[in-house]
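Next up is one chain by itself, shown in structure tokens, the form predicted on its own.
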Amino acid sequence: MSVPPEALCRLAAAMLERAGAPPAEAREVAQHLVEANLTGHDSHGVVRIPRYVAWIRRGWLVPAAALTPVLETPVLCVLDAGYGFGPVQGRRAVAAGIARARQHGLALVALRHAGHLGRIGAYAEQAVAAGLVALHFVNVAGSLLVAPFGARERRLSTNPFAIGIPTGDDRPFVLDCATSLIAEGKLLVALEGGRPVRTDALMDADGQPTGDPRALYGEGPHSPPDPSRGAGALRPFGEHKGSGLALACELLAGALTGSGTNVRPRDRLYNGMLSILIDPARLGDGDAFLAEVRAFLDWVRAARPVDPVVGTLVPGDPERRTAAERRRNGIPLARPLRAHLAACARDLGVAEALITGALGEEA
């Protein structure tokens, strides 16, 4: 069932308010995941909202937390989160490395215990519609999913990387990935019945290929699905390659930020994030720079594709298509996350009203 993405936002918005955000930064988290889902990345949508709901109740995720200076010079800022919504901090972060990168030509944000940042190309996307370079690293304190190159046992999260590259006009590029070889959240989608991952995507206790989810879930329904329980792990994307950038996002996003890394044990989920910021126009001709990587990459696009009906595509054409399409036609949520985001919102004394207006009356 494809829902409309207003009604579902609704939604979102009444559950975090419900849950104890206030209710502006509600509705900014809200928007936020799903944009997610308009943009495809279902993995970083709605589908996080029970386990937002749950480190809420637990502590782990603080609504309404201050955004916190460490150390602020004039390219360079180190900011603490307070554990707050992701999605509100790392919009702050951003924004703060957006005013240094105007007036400097350069910034560095070090962001500190955010909750779940979410979808990371959205920071991309921040600082390249004020005209900027940016590239994010991400790690992920006190979540322990993927299994390094050439190990059997987890010592790495999906710890992903955004690189966003304005052009001028309406099609930037923006390259926004896991580090695993499918984010968590596309494993969590395909246990709630969404679409399977593949076969090859996680590995069994026994360092076998697997796409069963429950190698990193465990059996039996947990709510939430909580992915500490299975004795499998997810793989690296790229063998070796991948797991090299994963360690880099640890080092850079854990260590170099002060978030710190997964070497010892954490009370909490919580995200680092290592942000930089270039203006491009202070490295010579602006405008020849934004020709430039036009030209470029509407000639990687005139190649001859493998598939004429999809075509030669370059990041960030992907979302942008498949956001086109769900504003049309609205957002596919697949039966039982839709029946989960509904228990969960009666649990939260949600009105009846907003979760049949955008999960549907069988909800």
Ligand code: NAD
Contents of the next structure:
Amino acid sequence: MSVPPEALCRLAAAMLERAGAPPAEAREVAQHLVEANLTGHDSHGVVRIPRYVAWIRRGWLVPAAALTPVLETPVLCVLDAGYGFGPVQGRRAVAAGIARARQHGLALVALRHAGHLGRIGAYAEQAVAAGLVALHFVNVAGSLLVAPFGARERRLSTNPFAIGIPTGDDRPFVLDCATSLIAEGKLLVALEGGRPVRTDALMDADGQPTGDPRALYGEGPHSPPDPSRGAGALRPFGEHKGSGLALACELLAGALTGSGTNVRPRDRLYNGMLSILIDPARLGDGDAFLAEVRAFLDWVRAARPVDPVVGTLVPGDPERRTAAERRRNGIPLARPLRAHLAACARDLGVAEALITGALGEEA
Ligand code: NAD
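Output the structure of the form predicted together with nicotinamide-adenine-dinucleotide; the preceding block shows the form predicted on its own.
The complete assembly is shown below, putting the previous chain first.
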């Protein structure tokens, strides 16, 4: 069944509000999650809500947290998110970087102790919308999921990164990747009745490739699923090169920001993010840069595709394509996920009309 994005957003906001978020924060987080669903990143969409609710109850995620400056110079900014909602604190941090980069051509923002930042591409899109080039490196403290290349023991999180490059039109380059073969949320979605993951996305305890979510979550059912219970691990993408990039993300986002790496056990899961923002207009002719980017990306898109139905895409195209389709037809949510969300919403005391309005009468 596909659900209307607006109704899903209202339900998500109501759930977060009932869990303790101020209304404006609840709406902002809900919009971020539903936007992730719209762009096709269901792994970072509403499937996360029961986990966020559990984290708020445990005190891991702090509604209405302040964003505290640790250091502020004209181009540098170190900010402590106080374990507040990632989509709220991440957007504020990037806004602080945008203001600096507009004024000085360059900005570096080190964000510490953010609640789960969700879809990292959202922050690249935010900077790109302001005409800036953006690089974001992220670590996930308290989340040991991935075995580095050559190992069969977990040392890494899914350490995502995103790179945004404006084009001056509505088709910017936005590369937004976990450094694991798949984001952990894709397994969560698979557990909730969604599409199965690729058969080599994980390794079992002996280091053998598998697509079985139990390698991460152990034997179920669990609510919410706990990825620390399995004896296996996620695998990095790109063999030793992706594994090296994951380590770089951990060092830049965990060590350089002061947020902390996974070398120490953590009492909760949180993100660090190092963002570098560049105003391309300061490096020369801004219009010529945009024209060159557009010409290059269009030339890439014109390469003869392997599959003519899909075409040759550049990063950002799949998200735009999926969003256009889902805005028209709704967001597909598997029945187990709808049931899980409905149960969580009822437990929180959300009005029945909001639940059935988003998830259908049978939810
Ligand atoms: P993915 O594999 O679906 O996409 C990765 C990138 O590849 C995207 O930029 C996409 O535009 C591009 N792409 C996809 N198909 C393409 C094609 N056919 N041709 C050209 N380019 C194509 O994404 P993922 O690695 O599974 O990550 C999913 C999400 O998880 C991301 O939004 C990421 O930020 C998020 N994430 C967040 C955290 C966190 O802690 N907050 C951790 C890990 C991942």
